[in-house]
Structure formats: structure tokens, C-alpha cells
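Consider the single chain below, provided in C-alpha cells and representing the form predicted alone.
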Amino acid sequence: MQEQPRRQSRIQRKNRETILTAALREFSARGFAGTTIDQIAEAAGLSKPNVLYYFQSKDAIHTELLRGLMDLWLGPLRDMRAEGDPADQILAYARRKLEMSRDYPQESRLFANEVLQGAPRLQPILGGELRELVEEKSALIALWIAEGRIAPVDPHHLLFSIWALTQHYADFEVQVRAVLGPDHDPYAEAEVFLDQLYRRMLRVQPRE
């Protein structure tokens, strides 16, 4: 009979979350190569052996963070539905991605660092679950175009542009805030700009 995994105690769960939170901060700032178990342990306020009790290696911590991040990252795209107005659905997706850049900047930078390194720990997801989801939603966008409900655009590059224009505010937040200055709310202003940009792009032009 296979032994069932033991349930973690409240303290064990708390320690795991503390380690993951500290590791996220270190990885997003230093990248994978620039981060050590010793740095994670110090940031978590735990000993190195204590960290290694919960995670066998730095790679194991990084992989768990990325898996959790991808679940979070794919959620808004999964929520794009065939029902409702197509432009509203696409704008809701762009808006949610912008909100995630605002609310999860460290996670965004963790993902960006991984991709810049060739995504060695994300390739199965990028070429599998993400690709399948993008194909599904691209087919939906293509259907809306064929029905004349939105203007013709390349569905894949429409999604790529949303990723680029929203994640920029997290990955280059220091630059954005330095350029705009302290009197601006970059995320509120970006939401207005993206709404205007994509509504104009997707609006079907009347036939003359």
C-alpha cells in the first residue's frame, strides 16, 4: 500500500511561504544565476539547512515559483470568452494584464529574467500549455474577425502586443516612473491609453 504524503503543519506551511516570498524577491532582483541559497536563507530569516529541509536546491525553489506564476499568468487569457462584445473581451484581458503588472511586479520580472535566459525551466509550459491556450484564443479572435465584429488584425501579434505593452510597466517600472515623475500614476494613465489604442485598432470601419 502506497504511503500517503503527510500533511504539513501550520509552521511548515508558513516557513515554505516565507522561503518562497524571500526567493521571489531575490530572484526578481538578481536573476537565477546571481542568487544563492545563502541569500535566500538570509532574506527569509532562516538557516541554510532549514531552507534545504523544505527545498532540495535553488533550482527547486525557482521551479516552484515559476509554476505558480504561470498558473497566475494564464488565468486572464483563460477568462476570454466567446460570449459578449469581442472588443470588450480583449480590452478586459489587456486591463487585467496591466493590473497584474501593477500588483505582481516581482513575479513579472522573475518571468522576464527566465525568458531572457532561454526559459530552461519554462520550455515545457511555453511550448505546451501556453501555446495551446494561445492557439485557442487566437482562433476565437479570428472567428470574431471573420464575423465582422472586429477589424482584421493578426491574432497572435495582437496578444504579443498586449503582453509587451502591459508587462513593460512592471519590468521597466523604474524607467517609467523616472520619466513620468512623481505626479503621475503610470498604471491609471496606461489603462486609459490602452483602451483608446485597442478600441481604435479593433473598431470596424463603415463601408463607403
Given for the second form:
Number of protein chains: 2
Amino acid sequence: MQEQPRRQSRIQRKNRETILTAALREFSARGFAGTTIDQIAEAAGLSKPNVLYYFQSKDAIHTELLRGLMDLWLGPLRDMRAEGDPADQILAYARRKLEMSRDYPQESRLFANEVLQGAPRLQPILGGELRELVEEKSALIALWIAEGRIAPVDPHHLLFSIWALTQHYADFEVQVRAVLGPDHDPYAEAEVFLDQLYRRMLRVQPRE
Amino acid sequence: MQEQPRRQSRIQRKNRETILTAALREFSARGFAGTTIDQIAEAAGLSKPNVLYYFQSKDAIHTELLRGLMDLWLGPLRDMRAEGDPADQILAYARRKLEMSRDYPQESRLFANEVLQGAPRLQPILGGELRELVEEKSALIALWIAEGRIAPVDPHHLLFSIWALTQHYADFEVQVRAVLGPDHDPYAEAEVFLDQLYRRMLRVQPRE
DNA sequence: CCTGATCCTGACCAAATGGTCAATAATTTG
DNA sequence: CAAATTATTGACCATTTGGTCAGGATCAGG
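Based on the form predicted alone presented above, generate the structure block for the form predicted in complex with another copy of the chain.
What follows is the whole complex; the chain from before opens it.
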């Protein structure tokens, strides 16, 4: 519970990092319950007791991973600004989120796994930090709509749609690839698709 | 492996059904590895050996559930027809898929869990039956585009987007509810949102 | 109401798993 | 370089878990 104030040794930092990287790979591939400490230890090139020397328990590793994840996850949304063209801002957010799915698919799956199972360790963040951030950005989008700079949409569901559409390519990657076959670049195609989708959806109609 | 040709007794049908229902609830809530036969047995009101009297193994229960799932899952897409207005057809599909997320969230999560972990038992279906179905419907959508009846989009990714946007409300339900708070009806709002989204996206632009 | 088939269970087992610990090795530091 | 601290591990343990089995209960049909 209490954070050790003693600063970490070099070897400590390295091994904790190694364990977290290995654990991310394992947890994201087989879920929390489906992953054993032995698997993590082997993936990290350490013995099981050694892993437990650095982390109190399997649960502690998982919790640590999730904590680190949220910052990475919320970053792009935080960067959505009032300045600039609204549609460009929203599109930039979608694009960055898609890049994150492409570059951090394990993180995406870890998150999906957690939420899918009812987010037992994330609920406070979802209903707290995330909710407030969404509220703030929704207000911004609502403002843009009120100013007539983008077409009217429900801001919350607009954000949900960005999450759903981008994370889908990481979380359901096997399905996407199985359906598309080998001669496709899902992420490149998705970028074009999302661009079209949001441009059309947000374009202000001259007269409906 | 071989199907018992002897027809099932009444009690057999009832208990197998009870077990499958209980197992769906448990598996969808905690994943395959996170669920024990004992939990399934208790949820079904049976003893563990009794559960194993009706199913050879925990794996057999899971496999049976997944098999039954695919028909339910692919049904709405199969119903997308060449007749009628293209945009209406696509919208009807999206709406039905959203209803399925609302009415069968456990099934959605079971499926998500499976795909998330690499779809070890579903890959043949994904690359086979599903892929063919998607190919067929993509061709239909491409035809509609060629005829100028809907705006041009990548048909595959259009289908992906429908899956992602609708399943999101079931799979990430805790997140959606945590962000929206208690005074919202996610599915009702989503229906409106999806309607707007696809109408705007698919509307043929007079002159771009 | 007898008999064979179906249904059900307590007791049990082997393997896996999360976690501990005493002892040893390596490293840091005075 | 010696003492103290930190890192590592083999052996071990208690619990959980998937699955078995022999025997008893129940039920359908003649």
C-alpha cells in the first residue's frame, strides 16, 4: 500500500520494467486469469520467486500496468483543443487514436479485457477522471455545434464512436485480418475510411 | 467428437440448456480461464459431476456456446438484401445489430472475449464462413456504390464500422455507463446517433 | 412391481498455481 | 576488502481446479 520512498536501484528499475513488459504481453494475450506468474517469469527471463520479489503479487503487476495505461490512453483526448478547425481537431484525435491501436495493440487489449470484465479495478477512473475529461471535451464539441462550425451530433456518442472504431482494429485484429485476407493493410485503409466518415458526418449541411 | 444419434430425453434437453445458460453468464462475465466448472454448476443449480455428466469438459461447454453463437451473430448480415433502398438496408442492419447488443450483451461479450484472445476456436469460421459472407455483402455494397445509389466507401470497413459501433455498447457497457452517468439510455441515444452517422456518410453528394 | 437405463453425487485424484522462505549469490558502500 | 544490503533461487506449501469413478437414486417401460 505505502509507496517505498527509497529510490530504486538500477537493477531494480530494469527488472521491474522487464517484468511489466512481459506481463503486458501475456495479460493482453490471455487475460488476467488466463496468465500464470510462471508464464510472466519465463517471458521475462526470471524465476517465479524473483518476479514476486519485485511485485507483491500477480494482482500488483496487473494493477501497475493498468495505472500506467490510463495516461497513455487519455493523452490524445486531452490534446483536443479549442483552437483550430473543429473538424480537423476531431479528425486529428481519431487519427492519433488509430495510431495508438496500431502501435500499442497490447495496451488496447489489456484495457478491453479489463472493461469487458466489468472494469473491477478501473471503475473509479472511468467514473472519475475519464468522465470529467469527456464532460469537458463534450462541452467543447457542443460549443462548436452551437457556433455552426460542425454539424449537430451527440458529443458523447461522437467520442464513443471514435473509441469504438479505432480500438476495434486492435482488439478484433484477428477478425479483421481473417476477413480481409493477407493482401490488405487494415490500418492504412482504416485511416482513409475514418477520414471520410468523420468529414461527411461533421460537414455542415448548407440547407437540409 | 461424434454426435450421439440417440435423441435426447426431456430432462437431458432441460439440463443441457440450463448449463449453457449458466455458462454463458459466467464465461461472458469472467472469461473462459476465469470461470470454474464449480461456478457454472452453482449458477445452474447442479453439482459439478452432474455438469460433467452432460458435457465432456469445460472446453466442450465453451465450444458449444460459441457454435450456437455464430448463427445468431451472422443472421442480421445475411438478411441484408439487394432489394429496397441501399441506405435503408445498411441502416436496418446497423439497427438490428445494435438491438442485438442491447438484447444479447452476454453473447456479445463472449464473442469479444474469444476474438480478443486470438479466436483460438473461431479462426476457421472467421476466415471461412464469415469471410465469404462479408465478401458477398461487400460486393453488393460495391454495386450500390457503382450505381451511384450511396456515396463511395470501402465496403469492408463500412461493415467493420457497424460491428465496432454496435458491439461497443455491449462490450464496453460499464465504460459507457460510467461516462454517461445514470440519467441516460445509451441504446436509445446510440440508435439516433448511428442513424445520423450512416445517413450522412452514405448520402450521395450532388457535386463534391 | 421388476428391470434396465438414465441420472446424480460424495469422495477422490493429479496437476497447476499463487505465494513463502531460508539459504545463497551478487552488489554496493563505508 | 569487509560488512551490509540487495538480488536470486530451489524447495516447499496450501489451495484450487479440471476431471474421474463407483455406487446409489430415479425413472420409464413392460
